[in-house]
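As a starting point, one isolated chain is supplied in structure tokens, in the form predicted alone.
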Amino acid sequence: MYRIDVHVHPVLVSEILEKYPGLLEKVREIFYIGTAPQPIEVIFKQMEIANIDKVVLLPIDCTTRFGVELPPVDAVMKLVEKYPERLLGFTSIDPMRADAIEALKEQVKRYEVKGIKLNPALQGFNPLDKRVLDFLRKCAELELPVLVHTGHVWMKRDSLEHVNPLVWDKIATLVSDLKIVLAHMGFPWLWETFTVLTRHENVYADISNVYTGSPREHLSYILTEALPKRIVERFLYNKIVFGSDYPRIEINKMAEALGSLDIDAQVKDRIFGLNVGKLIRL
């Protein structure tokens, strides 16, 4: 079994910032993080720590919002070309872009494309335009997931109208072969984000980000306390992943405490990388 960390963003990655002037300003401006640009070999330790085997790479296509990638697609996938033992590359394209579908298929022809990220709150697009579906149903099709943030987002610039996991509960009908990951759980919305992880065979959620504390005290909130340990160890051991948000969060921090929660070890076993093989092709 994989130990897999399926939400990673490289948005201060050092190799990546050093081949593109400007970049460092837009993700302190837009991504609102401070944190120093640290080389790869950073995440690479930290996974050593966390015995985490592989991470997914997350990008987010900001074009039509702010005219940037964080960071762009094309350097995160060489990324993992040059370390595929360890790096996973999920793509992202704006879904109101006017070739996305054109673009999505350009980037499984020239990479190995493992899924699509999206934030519907950062990239400011309804999930429930058409454009939006057909893209999807394109996904579907390519049987690529597609990750994208749910639940509560800092900056006031951006809308909470469409992170609500509920809205997935709809294109979850509407487009039933696409593999949906509901980013953070869908903090603060845990239970709706139960109602649509139970109602759909192809829908997971990822336990990544801390909004209520240490890692420790939010893990141990959100799958023991807010949502009650038997409903997750009963109805959901088969629809969490494991996810960090680094470089929010450490990933050997996030690890460390599911480790330390008090769930049965074998849905542990689940979260940090059995239901992965269910989401991504390895």
The other form holds:
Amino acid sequence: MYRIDVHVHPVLVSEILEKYPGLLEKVREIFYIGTAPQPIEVIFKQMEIANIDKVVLLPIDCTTRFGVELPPVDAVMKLVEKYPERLLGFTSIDPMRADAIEALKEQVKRYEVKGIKLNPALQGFNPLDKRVLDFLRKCAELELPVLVHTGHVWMKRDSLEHVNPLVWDKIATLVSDLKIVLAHMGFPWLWETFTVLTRHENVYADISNVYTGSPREHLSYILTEALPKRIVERFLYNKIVFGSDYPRIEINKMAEALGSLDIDAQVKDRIFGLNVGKLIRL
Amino acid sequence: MKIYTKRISLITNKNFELIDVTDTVKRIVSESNIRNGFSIIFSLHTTTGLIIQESEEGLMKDIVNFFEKIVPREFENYRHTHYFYKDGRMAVNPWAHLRSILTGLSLTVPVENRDLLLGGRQRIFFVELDGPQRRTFVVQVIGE
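Could I have the structure of this protein in the form predicted together with its partner chain, to go alongside the form predicted alone above?
Let us now look at the entire complex, which starts with that chain.
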């Protein structure tokens, strides 16, 4: 069984930033991250400590709203091709682009795309817009899972209107064969996430990022307190996957925190890897 | 008086790690061509440290254990653990900052005959307190 981190943003990878002058400033301004760029080797070292075999890189195409990809999908996919043992590549296509479906087909033809990353708040779209639904139907047809931001957004610039996990209940009904990962467990709408997860076979959630304290404090809160431990162990054991949200938090810190939680060891194994196997073709 | 400054970058391997940088600092002192004076070794990060200690495996473990005990990672009254708007992320490493206060961020070592004047058991360690990360420290040699 591989242990996999499904939520890594390659926005501060120095090997990519060095090739695109001005990209770091865009990353700071749009993705809003202030920490220092780090070489890919730092991600590999964090994986090593965390005993994580593979990470999923998630670019975000913000073409319509900001005229930029963070970072360019081509650069991410080339990095994946260079390190296929450790990296898996999701693509990101702004679903409001007029050529979204064509671009998706082109990406799939050119690279080994494992899934799609979307963020309604950052990319500025309504998931129930007809163009988005058509795009999602195409993702389902191509058997590509969609990992979508749900839950809290710190930046006032970005709207909370379309990030409640309940939005995806309707989409999971309309496009029932689409595999969907609700990022961040939809925090703080954890019970809404519970509802969507338990109603739809193809919907999952990742535990990425921390909102309420240290990684241990936060994961303990969302997986044993706000949602009682019995709920996670009985209902969500096959629905949750591991994600860090690097560089908003370090991979090793999230893995150590999950490993230290007082929940069934077999459930933790599922979160670290077994459940991901149902989502992503490895 | 001459001043020679060099920045050294390294990628650390662990969350808490002691890295012997004595030979690197000695090389910089030697290439500075400053015969007598002093050297300042300074870290550019607030979650790292610099110390002079004996290089002995058991002692290295004792140092790590000492810090883990006196500045624990989990403590409910830490106030640093909150969202940092300037970073766009949570600060989750108060323990690393507090440990850095204890190690200090700089060292001063005399320079004599283009070499560090160190005791027989003394080695210079760069201390990673929140790794792995790419880190930089500065060696500045001042003298004649």
